[in-house]
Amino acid sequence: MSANLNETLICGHPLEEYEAMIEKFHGNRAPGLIIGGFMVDLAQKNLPKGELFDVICESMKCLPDAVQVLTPCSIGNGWLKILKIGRFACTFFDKHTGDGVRVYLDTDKMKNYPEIYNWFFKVTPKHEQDGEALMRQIRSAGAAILSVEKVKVDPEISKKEKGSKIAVCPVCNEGYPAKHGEKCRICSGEINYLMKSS
């Protein structure tokens, strides 16, 4: 537990500025990025000083928020990658080596804070959980319910894609990867996000 939450750091941030960067950024102070917040500072005091590494979240919940407030890694340089695993961790790597660690929320050192095991399991459904009372223990537990391990990634996992030539749709005229064929993703029925608008 931390002795001073005062004196709690988060990536050199003092707890309060780091929930504030993450308000801004996310538009609340989410349960799961205080904790991501704490998983990207124990993952950082746990790779050498100085150096660049891409990180892979396998949760798209909050996690991926924490890191790119935190670090230089974003999904729209690339650095950061999502896979849709569901579990609460994220793995720093060099790109090159594959050398790296990865930090998770550890489920057995929950069972020592409970307000924390019943929001993470849906124990005690959202509009019963008092909000306060997990957040404070969040705020104290830190990195005490999380656990890191070293790892290698799989090189193949890092390679950027090409960028492919671009195409014009005969249909809605407007710019697509051409290697999806003949006509965009849309307007070739494969994905369809939009509604008509009356």
Given for the second form:
There are 2 protein chains.
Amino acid sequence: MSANLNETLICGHPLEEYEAMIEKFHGNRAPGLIIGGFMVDLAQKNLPKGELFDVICESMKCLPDAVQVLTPCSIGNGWLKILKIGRFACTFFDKHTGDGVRVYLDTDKMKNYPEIYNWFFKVTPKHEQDGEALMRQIRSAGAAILSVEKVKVDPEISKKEKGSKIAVCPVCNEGYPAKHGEKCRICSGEINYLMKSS
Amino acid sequence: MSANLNETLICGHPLEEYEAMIEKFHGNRAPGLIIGGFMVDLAQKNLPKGELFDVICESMKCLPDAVQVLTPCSIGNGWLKILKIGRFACTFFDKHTGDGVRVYLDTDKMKNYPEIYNWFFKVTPKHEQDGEALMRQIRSAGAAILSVEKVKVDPEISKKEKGSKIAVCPVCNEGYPAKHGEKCRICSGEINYLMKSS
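Since the structure above is the form predicted alone, I would like to see how the form predicted in complex with another copy of the chain looks, so please show that one next.
The complete assembly is shown below, putting the previous chain first.
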């Protein structure tokens, strides 16, 4: 257990400051996001300084927000991608060479931290969890529950999708990528999420 | 054209302040993100005050970052979802009732703004574009190139995916959602993005 929690830094931010940042961006201090901060910090410590990296998150939950708060990568600028793999891990890589590091939650190392283990594997029902004890253990464990490995990312992943011509859909009259076909994906029925009201 | 650009507010932020916020988060003042700010602002003006809304973006590009910077919705907390429809539009809705508003770039209204029209439909080759003229026209057009419609979102969209039990993958030894099968999606070969190096 660390004796100097006050000195814990997440990508240069004192831990308390990082927690306030994620509360503002994400809405609350989710346990997964505190761990996510240690993951981004560990990845950066294992990467060449001053270079730009793209990120792939293997989980939709929480983790992408740690990346968006701590790095220049966002879902809207395309430097962050999310793959629905469901492992609690993220990969930082050079998009030109594919070289990078992957940081993941290590199930063996987690065994030394019962609160974290029981939370992650849902051993303790949610209403019986001691949230404060969990947060204390996450803060003191820091990177001790993580492992890092060198990886090479498939160059296909970072190939930028070619920009398409923009057409006007003959049904809805909105702009859409011409490569999708003669109508946009809503008007062709390929995707639907709306029940239009009057 | 608005004579009072200095007084333009985006969700309560002076326009210049909003542009600085997106530059910090997104890396640059992308034209699509300035328009995105006016879209989020217009959506909020058409929603009941003080209620929480989920958001669906119909485009991966830029727009999600306007939502993440201006609202409590993020990709990591799940209140923002992205559907690859490719229309420049977003829908704000009450996840319990499905009632909401959809804001979209109106191709007819855009015809009054040639710089914006030529940029959006890629009429002018990128190297011939006058970036400053485009930005001036976006700032002065504001919400005049947008339209808003009442919509009802399919309740299936907001149904939360049931949390899965977490299993340890017998191949990689990492945690993954047990409902994915006997191995995680990487070890089963369902998804791949890595070429592991030594």
